[in-house]
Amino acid sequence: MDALTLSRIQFAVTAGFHFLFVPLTLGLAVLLAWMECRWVATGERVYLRLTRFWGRLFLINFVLGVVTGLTLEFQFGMNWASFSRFVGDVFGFPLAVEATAAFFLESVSIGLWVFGWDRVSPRIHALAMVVLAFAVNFSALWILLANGWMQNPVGHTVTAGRAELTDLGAFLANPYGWLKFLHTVFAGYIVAAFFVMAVSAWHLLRGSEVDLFQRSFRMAARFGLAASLLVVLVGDFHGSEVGKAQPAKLAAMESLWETGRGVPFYLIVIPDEGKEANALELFGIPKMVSFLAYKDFDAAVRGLRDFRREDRPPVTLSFLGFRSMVGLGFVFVLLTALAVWFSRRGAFKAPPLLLKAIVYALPLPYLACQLGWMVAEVGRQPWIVYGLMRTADAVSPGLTAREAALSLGGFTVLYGILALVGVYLLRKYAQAGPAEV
């Protein structure tokens, strides 16, 4: 492999390792300032102790999302020096507001929050929570703002080979910007949702704490089931969005190789990208690409023939990983749903089979959002910014071979271990269950 194939596989693999504790940081965090409005609001003392419990759980995680974001900072300069050249001018302001405003309220809230416990009056220290809340989520809205515009580049010019921002309220008004938050946002409180569930589902399987979870999953299936409606209708707009900036990524999620209007939907379809074509068209639902991506059911959608065999991204991952996204979602708005039912107050009659069933479904939402960046980020291909630098300019150069698969190997190995005690911690505390405050 060359310096460029494992500078992309390193970039995946800690990005991804990355995103497995944003999604619950961005959720939990606002499901904690619930709870402890609460028990301010109530008095009732079951809120403290449900606060104390899963804020233990987000401190670990917290913790870990914090130390695996800084190396992908560091990658680049050492992999992507040539991408940073190009767009240090336009993340330079996104990226400033990310750490100097949003990342230091963060620290100071979560200063306030963990060591302020009979410190300050329950009133400051949950709003110390909401803080810390409003904040994970304020971060994540530039780096995704940055991100939107890799994915739709506005507001900017391009002189002597750097990308320059221009246009401020261009670059902050983004549609994709917005909707890429938006939906990422979302996908991370339904994350947090299914986390809190399953680990009440697990509590309540075995008859420990029985009030006290009831609780806390009743609270977490509400959650999950908003976040899940409003991810749907998020996503339903987000791909309209993509229609319109990246039409070949629009082609290659739905496996289009013909250009044509009133596109039909297929519910079963193999790509065969040799062939320049699909082996396999099944179940059709006549002109429904076209409305889901224009709202209109005879709107002209291109097909990937369109495009040059070097403009086009890789159609089967980007198919495969969007139809299992899609499908994920639906699955999370039935499960959460039959959560509210069965747990609604007063008949708490959840049964054994839908608690089993959501312990066991607590991978899936975190598997919907690597998809969900799996299709950003390889339908996006092969531009690193969309239709302005290619990811294979981006590259460092005079990065070798050697120094990236050593760089590779590094971080694997470190991730590896990071991972390890995180599950560790993370299930010795969650099956620990709550103590007494």
Second form
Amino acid sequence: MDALTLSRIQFAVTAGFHFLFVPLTLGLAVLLAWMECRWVATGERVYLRLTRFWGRLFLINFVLGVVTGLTLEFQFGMNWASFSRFVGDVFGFPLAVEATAAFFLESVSIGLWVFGWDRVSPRIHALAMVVLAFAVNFSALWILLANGWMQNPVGHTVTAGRAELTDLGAFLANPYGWLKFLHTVFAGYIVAAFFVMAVSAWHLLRGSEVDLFQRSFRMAARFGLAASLLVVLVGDFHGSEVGKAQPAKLAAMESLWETGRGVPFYLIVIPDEGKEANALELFGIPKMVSFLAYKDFDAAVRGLRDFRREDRPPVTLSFLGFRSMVGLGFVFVLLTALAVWFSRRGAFKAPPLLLKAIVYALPLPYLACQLGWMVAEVGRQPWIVYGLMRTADAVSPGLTAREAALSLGGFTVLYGILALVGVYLLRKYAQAGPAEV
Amino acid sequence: MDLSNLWFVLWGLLWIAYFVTDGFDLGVGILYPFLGRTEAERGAIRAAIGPVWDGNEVWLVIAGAMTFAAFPVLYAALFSSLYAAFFILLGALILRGTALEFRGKGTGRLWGRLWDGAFFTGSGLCAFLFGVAFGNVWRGLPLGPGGYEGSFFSLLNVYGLTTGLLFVVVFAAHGALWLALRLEGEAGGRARRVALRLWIAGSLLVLVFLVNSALYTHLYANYLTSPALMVLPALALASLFLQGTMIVKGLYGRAFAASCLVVALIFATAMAGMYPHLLPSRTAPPWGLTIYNAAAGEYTLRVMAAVALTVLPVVAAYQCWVYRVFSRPIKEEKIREEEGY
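For comparison with the form predicted alone, kindly provide the form predicted in complex with the partner chain.
In what comes next, the whole complex appears, and the chain from above leads the way.
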């Protein structure tokens, strides 16, 4: 394999691995801030115990997110030097703001929170978690504005072979970036909600610390239902934005080959990329794709054949990724709605079957996040910056296949070990249950 | 001062902030197996940097991201040229961060040994590789029309290696002084004793560095044309002297402050010699990078300067306040197992 292919795999591995930890951080920080503020407001000890218990799991996850983020910060320069040279002017800006304004706040706050229990007042301590929750989400905003620009470049001109920032306002108001931000953080909230529900359900099934885990289950269920509904809503807007900004990605996500008006939505589709058609299309809902993409039943939707072969993204991956993600999204709405209903205040009677289902559903929101990124990034191919730069032209010119293979192997082994240790520790502390405080 | 010059100064200051802050916790990692002999002592050493190391490391992320935004051409050339070195550096940073968090969370001898090893090795490698990397930047890289024309092993030249060693020893002394301030008990005593020896070794290496810079680099060219710059190395040596005096007197707070100045001024000395270069080419000078041919457009530079000059003071003040919160020394018995993040 050449340096380009290896670098692409390495980016997928390192970014995908980083994003195993980020979503839980995004959501659990918010839940922890909620728990600790209730402890300060009510003085009920159970909220302090909840904060401590979930806080420890939060930290194990948090550090893995932080250290794997370092790789992403420098990898653009290491493997994607031509990209960095071309876009640094525009793309480096949100990364720098993220580091300065958001990541800094979060890293200083985390030290204060972990070690500050006896050093600052409970109010200040709770405030540290509120600041942390704000900072991690603020961090996501800047990263996704950066990615949003790669998806839908705005506010720049290209001069002398380089993109230059010309309009800060346009860059900051990029609808693609904002929709991506909302979609991503709500997805993170779903991961956190399922994480808390699943661990709580595991303990409830064993009858340990019933009062405490009913509370965290109830909080997470409500949080999760709100997030699941929002993710679907934002996802719908986001789909329309994709249709406007990247019609080829939309066509690939729907595996739509022929351009047409009033395009139907088929429940079951098997794409055949070789024949440039679908091998199977079953159970059509008339005009649904046109409506979903453009809010108009008769809107024209461009098919893949309308794009030159070299401008089309891989269809099967984009299509399957998108379908599975959307399907999972509806599973989350259903499960969290049931969880909210059965965990009503004063009437907690979640049946063991539901609790078990939620324990086993824990990997699903993680999977949905990975699939979402696959659609976003694979669907943007062959472009690294949509319409401006091809991925094939972005790799570092001096990078040899041997170097890339060594670093890919190194990261894979290192991350594999970290994943094993991380899962082991999360399991250990999740099962150990809360300590007395 | 035009924007490119302003950014040269800001860029240097960001790296200084990184080395002054993370420098001591890297140094603590280097000294960790030697100063911490019992389980309790090791716990106390980790706790001495626990609340602050992550905040310190942010300066690296800021320096990296600001390089990307302000000098995108440098960001692209530097990290792709030094690919293998930065790959190992990332691995080391990842390992030591994880070790600090996970060490206290498991049980058993093997668990402790493995993470202790990761913390020590990761910290040492980081300090050394940053020295090698900046040593080679100051010396100049073989850059030509095709980009970087060297390999990982061509970084391991005399100047690169001695600069790597300089970073390791200066950071170790920096870390010893931090521990001297923060630890009580026997480990604290050991830190105070080792500080003087490290200071002597560090001073020798600073002299070697200053001589080597004349032999292997062009860093002194600016000093010949603008002798006023001599104030930087003069202050560096004065701080070094002050640091030694304070260690001998047992005034560790002042010695640590002097140590911060030493780290900052050595870096500033080299950077002043670089100006206006960012990444000189030692084989084909026109292919080297300067603050002019590597900078972002003026609009980005202006926006970024506004962000840096307004946001950085606020977050830095927050960081200082957290340092104050944790300024009381640590007693070993007070470390709880769960604290260890």
